[in-house]
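Listed next as structure tokens is one chain, alone, in the form predicted alone.
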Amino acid sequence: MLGYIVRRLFQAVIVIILVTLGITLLLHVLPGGPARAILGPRVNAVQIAQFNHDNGLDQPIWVQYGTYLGQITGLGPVLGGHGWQGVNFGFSYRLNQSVGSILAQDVPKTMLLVGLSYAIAIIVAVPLGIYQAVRRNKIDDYALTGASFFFYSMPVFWLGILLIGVFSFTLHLLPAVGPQGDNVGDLFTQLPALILPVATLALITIASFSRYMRSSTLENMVQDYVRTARAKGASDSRVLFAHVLRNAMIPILTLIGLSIGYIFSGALITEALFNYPGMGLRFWNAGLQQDYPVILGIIVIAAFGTVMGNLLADIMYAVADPRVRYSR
């Protein structure tokens, strides 16, 4: 288990890697370069060549990107003998603020968006999965199966205007603005804000979720040791929950992991359609306003919070079913 463990942590560092690399290439790509691109364009020549010295862009490439690693990991005061000085992702001059405080006042948010819809999703979709597969070919697992091709095809944000319009506006229930506040602390004093944002992202992953656990759980059902256990005279509820249950999650598991950039993506609109104060609204606002450190700074979360995703992911497979840890 351990060795699998570490070759995983391994695969892990390598895609950051990666994706920082991308990160660092794509700065010089820009058009006009980085200085133009943040210091508007009407800058004049002497001014970028004061930029690019002070933020070392006049350096080459792979100097760059050694500086930057630094930044983002806060080994590069540790290399220079100065002591670690914690994660440095840049400065946005748009906000005149550092990009790292302005991570740690949204990533919070973003999380408990996320997070509340992926807890309800769980809770909702493992059932209904289950259920379907029992009722299989019943006109309730066919009722099911229509509502969730019906979410499943539905864009994140023409699904939050069609909650904004029916539960706002035309029944005056819920409010169309997301919870407002600088810290999660506030997000819990509206509550009622709550709702629509994350059932706009909870509704499109129980569909998702959903029709994974049904064709898991149809597939298990008819498996030998099914058949063996109900010879033995065990009932079907225990078949169902004690034997075919552990091993139907096994793929929920994985894609438990490999949809946190899905989600992301969903959370980036749905936060920007609800103007919920979380990294999905601040991306958008930053793209709208070029401000390309805020831009890159939450790339890397993103690429992080997937690939450390996909690691859990990968690790509660190898728990679920220990041939993982020996057959990879």
The other form holds:
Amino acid sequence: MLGYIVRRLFQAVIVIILVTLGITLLLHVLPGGPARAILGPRVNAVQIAQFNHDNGLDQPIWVQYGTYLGQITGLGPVLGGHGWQGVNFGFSYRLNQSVGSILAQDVPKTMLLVGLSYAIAIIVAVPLGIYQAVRRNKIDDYALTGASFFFYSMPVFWLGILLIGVFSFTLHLLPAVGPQGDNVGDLFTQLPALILPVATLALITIASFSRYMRSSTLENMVQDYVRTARAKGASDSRVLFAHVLRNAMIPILTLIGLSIGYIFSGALITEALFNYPGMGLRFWNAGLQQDYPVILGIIVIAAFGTVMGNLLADIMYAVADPRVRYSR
Amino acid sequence: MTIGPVPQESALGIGPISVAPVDAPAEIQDIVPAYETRGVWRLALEVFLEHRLAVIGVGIVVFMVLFCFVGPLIYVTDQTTTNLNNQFFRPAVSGHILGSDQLGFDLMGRLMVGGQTSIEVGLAAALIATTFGVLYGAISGFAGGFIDTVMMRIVDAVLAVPGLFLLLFLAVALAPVTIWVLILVVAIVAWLIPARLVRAETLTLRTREYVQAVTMMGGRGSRIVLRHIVPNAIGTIVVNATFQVADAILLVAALSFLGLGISPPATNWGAMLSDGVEYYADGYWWLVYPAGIAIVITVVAFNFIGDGLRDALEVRLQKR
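And the form predicted together with the partner chain, for comparison with the form predicted alone?
Now the full complex is given, and it begins with the chain already shown.
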């Protein structure tokens, strides 16, 4: 197991290196380069040269890439003999702020939105999936399956708009805009504003999680161990909650692990719709303004979160299911 | 009816379907009933047709395709020139069945034209993503060793970037967005899943006896991949491709909402929906609902078809 984790961590490092390499190359082949995108169409050659020199873009691409890797790992100063000075994601072209401080601001806010939504989704979807499995092919199972198909097939932003329409425009119960503020504490003071974004994200997540839970429970209910439990006289509820539930939760553990990436990267559409100040909204704005250091920083963090989430999912899977052993 | 394990080769319609010998003893003919005349595709079709929702899904998709591609020939509207005198007609007023939008376009006609883009992008992106992903995954799994490691780390790397982020980044980088750019960026985001699925299948398929037989007879790698591995993974591939179409339609809608949709006067359902949303608060509900409902119905239909196909193709051996 330990050997497996070490090998996976090594793979994770390689994946992160590939991500940064790929994005750096893509940025390099952009027509006109960042200078033209940032300084506008009326810029002259001298200004472009100055911009490229200031941002180190006149260096060969492998030097630029090496510098960036040195910065984000904090190894650059160490190799230069200055000791470790923390990681450095560069400086935003547009916001007069270091990318590191932007990320430090946005990650907790995104964690609040996505974490809360996923927590609610799991709390609702697990019992819902079990209920559907128990009531399979009855009218309420069909109704719930229909509802989950409906939410699953809905463009997220439209679902958000419909919720805004009902709860903000018609009933005047909740604000149509997400909470605003510089840190998580500010967001917490505006709980009503948090409800609609969280509900939007939670609803679509429930739709997919409950379907996994339903099929996983169904799959387990026909296993031999269920027959054994019944044969020795366990009650229906004991079979369901003591035996089936624990096994049926295993795929959900994997789903949770895979969702960890989103806790870092945020929910682009939901954040854009509700103007929720998280990583997704930041990425959208940075994308439209071509603020490449910010784009790069967010992608590195998102990739890191995803890779770590996948690793965690695999480990949880092995811990929860003793039949799974990563020996190779 | 029950039959024994279906010979893999015959499942694919390549090579002759193995037939119980005509002069076999009676008891063997009992064990192997006359399935040879029916073929596995036929069986799959029967299971698929039993799946009522899947049949409804096919019905909806056929209807939507006819509506979008044949509809404009019958219900002729001008979808290129704006006319602000016709702004915001309510549905069923002045000959506009679904009303008109903020630029005076007839919404029924717009729904047809927008649907063409949505369906075309959905199908084309799913086709490109599936074709590339399948070949990539099959080659990676078949090659094994170092090549497999490198190819899969690349997949991991692209997968590590959340799909919408990559989509947004590519759309910004490749702007202005045309239908081809849309197809390309959606395909770039989507090919990873079939690549992973097919690689996993290939790892088990490459150890099968018939693959060893081909190798022994001097079959080249390309022949093994294209004629033996890919056809045997076809169930997984087709099911996934169906879900890809649904996802692609939603991705295009999301991209339109983020302001990176296709440039007017061309449109798609997602763009109609996100444009209409701006006027939703002013009470122009008919700008929003037709496009939204069209997206939901079509995506649901493709999901139904995918579920039916999964029942029909993937568990065919257990079911029959």
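Values in this document were obtained by computation on a predicted structure and should not be read as measured data. Residue numbers count along the first chain shown, from 1. Rigid core (definition): largest C-alpha set, two forms, superposition within 1.5 Å.
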Is there a C-alpha shift of 2 Å or more at N275 between the two forms once the rigid core is superposed? no
On a rigid core superposition, would G257 pass a 2 Å threshold for CA movement between the two forms? yes
